[in-house]
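One chain comes next, on its own, written out as structure tokens in the form predicted on its own.
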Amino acid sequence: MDKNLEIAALISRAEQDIKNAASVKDLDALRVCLLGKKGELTGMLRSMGSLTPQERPAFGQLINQARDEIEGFLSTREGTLKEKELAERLEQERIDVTLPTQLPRLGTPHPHTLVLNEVIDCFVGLGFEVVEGPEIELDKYNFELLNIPKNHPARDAQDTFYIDENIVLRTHTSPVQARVMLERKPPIRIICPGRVYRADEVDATHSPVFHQIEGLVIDKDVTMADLRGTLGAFARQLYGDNIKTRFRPSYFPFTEPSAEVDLTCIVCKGAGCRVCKDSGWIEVLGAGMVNPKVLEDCGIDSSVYSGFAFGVGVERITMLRYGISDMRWLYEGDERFLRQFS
């Protein structure tokens, strides 16, 4: 056969095949026993020894424009083949965001959190600042500070974790009041949240690690009214308009006086039931005027200011507003206890 029909032959033959090709995979084997190295192009050229000298030219071109229209007629149909592709991968990958599906469940607030937040939010809105102190605490900011000295009987009463002689796990957050007594100048007006650490026995009622918010308030002429009136205030917003606050003398190293604080009890609005006894109040926190010695202690004239502090275990309230029975379960985290808080 001549050789520009063999050509125009080959060239016919690879358009139709080329075509025809239905994946990007089998033109790709196309193209190799095309234009490989064994492929049937690559043959024809070198055939090219049998001709003579003035006819290999012309030859050479014809191979060249041959090669370069069977490439030509591979980059075209790999385009719409690759299209195709495409579009046949989108179409079994599409999703159908209509379809019903389960949501994953999200976690929600834990009931510490919760009244920890509302907590806050109650004293921000009577003008107290948040602030926070470390957990790690000198012995003169825990107890010397706060008229606590060595050997002082109240030291046993709050069954510390000692690191070493004189630094300790905090057992309340009053060093963070110390601690701001000590670096700014009344008029004073803070609430310090946060986790302190007692050597408790595990039990309904007790832990080892618990949570406490304390406030302090130095200024001048602080009365003991205004301690109840805050402390009004504050039971008030947290458990209603019907609750009532009631002071029992009690004693406290770094306030005088001072006093344990009852609200009305929350279950039977002080009819009287099983969780207060029948008495119709519980027990709810602590709370006194400043020791004048604290305030001299921490650089400020006792002569002139005067304040009060309190302080409340969030377990507590936390358990009273949920009527929660056992303060394990807040830590234990059972999601069928949690769920409930949703």
The other form holds:
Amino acid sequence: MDKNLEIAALISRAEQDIKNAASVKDLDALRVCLLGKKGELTGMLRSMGSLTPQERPAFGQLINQARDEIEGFLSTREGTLKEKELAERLEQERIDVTLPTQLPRLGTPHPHTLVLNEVIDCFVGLGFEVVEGPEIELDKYNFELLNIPKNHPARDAQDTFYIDENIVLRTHTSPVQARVMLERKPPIRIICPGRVYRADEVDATHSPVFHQIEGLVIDKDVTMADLRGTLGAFARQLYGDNIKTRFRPSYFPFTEPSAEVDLTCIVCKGAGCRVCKDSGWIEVLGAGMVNPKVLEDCGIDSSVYSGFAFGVGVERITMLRYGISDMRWLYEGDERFLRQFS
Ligand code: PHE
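Having seen the form predicted on its own, could you now give me the structure of the form predicted together with ligand PHE?
Whole complex next, starting from this chain.
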């Protein structure tokens, strides 16, 4: 065959093959077949020996043109393929930063918080306001203004942590009563939840740090009946309509008369069980009519105003609410326990 035609045929076949090459790798293989040392074009160059010396320069030029042309096809196709392969790789390796990742595990509200929120809802519904006071408290508020002078035997009952002679870790939330009475004029209707401290050993029902919710109402004509009605509403909110309250006479220096208040035992519904020591009742709070001496010492005219106060143990009512038998569960932070309240 005419060498020129042969070259033209090679070029057009090469063009076609190069266009059809599916990958850079295939293209490299084609390059070797066409232009490599043992490739077709090189083979043709070798056949130059059979030409006359006059024919050789023109033929050599043709081969060189063919090589340039084929190289042109190769590099164009290579560019296209590389672009395509890059696009494919990018698509494959794409990271969607908007895709949601695995969510961090969320905590659950502590049972204490759940009960506290219920209590707050109940009292806010009854028109009470929530206030707080300091945990590091002056003796004056924790004791003196509550009619517990120095050397009063009631101080012993409180196992106080003293910081110095005049500063204590509050042993109850009652000092907030004194602070509010000194600051405000009646009518007063507040609850004060908070942490309190007593030098007690840790056991199933005691802890040196625990929580109380104080309640205080001061107005004209406030009576013991208001106290009973309020605490009844509170008990029903937490434990349902069948719950009963029982007032037993007691003594607190800052209330007169004073009472300890029991609820129907949640466990046995009043029949008597181990939890209530067969009494059918469980003590949950102290309460009483605010002692007129306390009103006067806090600047409130006891001939015009009267009031009631109460102090609830939060751990106690939380344990009753959820049937928790050991107070330590509330402090240990064991997830297996806490997750049950989600
Ligand atoms: N502060 C008392 C205690 O901690 C409880 C109490 C509060 C009693 C208010 C009467 C009135 O034991």
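On a predicted model such as this, the values are computed, not experimentally measured, just so you know. Residue numbers count along the first chain shown, from 1.
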Worksheet item: Seen as two rigid parts moving between these two forms, does the chain keep Gly127 and Ile70 in one part?
Response: no
